[in-house]
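Just one chain is shown here, as structure tokens, and it is the form predicted on its own.
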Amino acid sequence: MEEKILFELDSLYRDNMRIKGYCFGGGEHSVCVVGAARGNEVQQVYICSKLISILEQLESQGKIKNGKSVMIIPSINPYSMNIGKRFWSTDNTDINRMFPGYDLGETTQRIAGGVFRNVSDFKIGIQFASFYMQGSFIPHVRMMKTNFEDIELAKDFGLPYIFRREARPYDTTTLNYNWQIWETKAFSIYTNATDCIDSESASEAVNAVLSFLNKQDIIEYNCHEGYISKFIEGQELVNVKTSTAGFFIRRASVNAKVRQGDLLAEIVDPYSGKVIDSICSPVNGIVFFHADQPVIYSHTPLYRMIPTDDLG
């Protein structure tokens, strides 16, 4: 394993910020894995740490194929992580909305530019991402529709779902989008945690990446190959919102199978303790995502459902 400093930012008041990459193997730039872009993405860093540990063992055993290389970048925003702040600590900007970056721009643009110079020539890019809303997902591979996405290749992760959605204007400044524009096969992987460690879904994500690397003939690794992935488009999902604000009492979790009319959640008045809204499923389906904030505002999406015809 070789540890590289990919970008360094001078600091007047504390140690310099250093973005590190952990490199395995040699030869072509085969796969780059990026963890946290935001300061609260603890799960994403944890997954990368597990991958680094396993790849270091595989490399010592000669199980990384000749002419192939993998780089893991656990975090591209360690400053914000050190103070528990999701976005850049001084101006609250999002590094993952600054790609491909600009060397003479704002600080986060310069960070994004420094990172992108080091990752843009990899054949495959994998990012452990988080959703803009606080909540949990069924572990899945996510792609934007750019005409460069590769659904068949995404199946090699063996995760339960492959999710594709239309790209929006603000997506054009994300790492995933720019990777694709620079002809890197790019995938984002979501687990069911962000600001805490969920060992079960972290292990599933680690296994998915190792299985993927094995199928691409980059490493030699025997593992469970996962699921036959189901492909879903973004517009297929059904959003379930609340009509009022209050305490959010969740009654259905991720991956739960529910029927139309089943209780998903209750909204409780914070002062009186009375149930002021009962949230029921509008469809037969599977819970793909649920919010997990303790206090919910009115008209907030609480659940995203995958409609199904037969729940068995």
Given for the second form:
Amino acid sequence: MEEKILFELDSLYRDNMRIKGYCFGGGEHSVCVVGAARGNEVQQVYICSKLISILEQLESQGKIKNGKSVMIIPSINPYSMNIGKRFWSTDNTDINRMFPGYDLGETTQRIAGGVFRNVSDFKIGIQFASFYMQGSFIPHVRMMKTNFEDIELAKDFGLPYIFRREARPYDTTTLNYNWQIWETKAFSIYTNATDCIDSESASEAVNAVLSFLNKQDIIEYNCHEGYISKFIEGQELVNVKTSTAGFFIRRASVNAKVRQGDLLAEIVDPYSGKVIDSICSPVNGIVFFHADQPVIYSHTPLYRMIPTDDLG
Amino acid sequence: MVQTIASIGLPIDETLKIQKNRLVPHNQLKGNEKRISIVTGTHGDELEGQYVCYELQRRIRENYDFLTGIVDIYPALNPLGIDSITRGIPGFDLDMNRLFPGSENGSMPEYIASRITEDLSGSAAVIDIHASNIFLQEIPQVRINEFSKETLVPLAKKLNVDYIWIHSAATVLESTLAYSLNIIGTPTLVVEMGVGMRITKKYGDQLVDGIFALMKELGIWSGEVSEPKEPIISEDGEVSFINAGSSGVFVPSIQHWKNVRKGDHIGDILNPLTGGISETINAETDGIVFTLREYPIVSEGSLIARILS
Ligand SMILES: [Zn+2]
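Return one more block: the form predicted together with the partner chain, after the form predicted on its own shown previously.
Whole complex next, starting from this chain.
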């Protein structure tokens, strides 16, 4: 294992910010894994630390294939994590909206540029990402429609779902999008937790990446190969919104199989304790995503359902 | 007449309302009156537009008989942001100006964005007033995406600003309010002026003069207006950027909106711990400084100035 400083930012009031990459094997730049881009993505750093520790053992056992290399970057934004902020410590910009970056630009453009220089020539890029709304997902590989995405390859992670959605204008500055534009096969992996450490979900993500590396013939690693992934498109999902604000009492969790009309959640008036709205599933289906804030605004999407046949 | 464009229930006994005030002529409406919409407060830390909303209405009321069209005033597209001194939408940490045209079935911010887009569409002109951010001071200017310059430059010239910056198209900007409206044929001008968290009355008065000139041009105002000043118009190629090369405390040695010559001293980045100068910044071209760093603390990459050559 080699620890490299990929980018360093001098600071007057703080220790310098260092973005570190942990490199295993040698030869072609096969796979790059990026963990946290935001200060709250603790689980993402945790998953990377697990990967680093396992890859170190595999390397010492000679189980990284000749001519292949893997780089893990646990965090591209340690500054924000150290002060409990989600976005950049001074101007609140999002490093994951600054790619491909610009060496002569603003601070976060320079950080993104410094990272991108080091990761853009990898054949495969994997990012552990988080959603802008607080909530839980069925573990899945997420990709944007760019005409460069590779659904078949995504199946090698063995996660339950592969989810593809349309790219929106503001997606064009994410790491994932720019990786694809520069011909790296890019995948974002979503698991349950972000702000906290969930070791079960972390193991699932670690296993998915190791199983993927094994199938690409980059490492030698015997493991459970996971699921035969189901492919879903963004527009297939059915959104369930609330029209009322209040306490959000969840009655169905991720992966739950529900029938049309089943209760998903209740909205409770925070002062009177009365149930003011009952949210029922409009379809037979599986809960793909649910919000998990204790209190919610009206017009909040609470659930995203994968519609299924009703098999009684 | 104050109207509510969107209404959102917040969890604990509060309703969030996006409101506008509509001023209509005293006479019976004929139905073909043109409408100008003044919007501001998308970014909760930009306040220059607040004074403009007030001053425009004050002057209209003083001579109400000259009003021949409809004036809609939206002082706060992001009311929670303004109230809590938050640039984005509190609770979501989202830049509201990356959500347009929004979606009726999306999350709360997307829903609000869709209501705003719908309400503004069909205006003869929309003026979207921004105030830079807390870091940079801007001369009153209109920023125009090059794809819409034919329609917008003639309108922008009425606004009495010092500068019109025609910038190149970027995909990421397609989710701004201005882009979303211009693409559906509602001419929208983005004004940037002043600095975040402050009100520069002089700039506000200057812009209000310009809004009256534009209203007159559009047939919304029949009173006397002052002749708008002739703005400098430029494209990207003529704008150069100066960014900090090191972190520290920036102290300028020039004034905003002044000419500089190549080699002139723009300012220094100081180190308060060692008492040294970390970087001396000089102009690399002749030109006029239309953006100048306001917030003293800088890190590597922080924008110090933009110079128009
Ligand atoms: Zn703004």
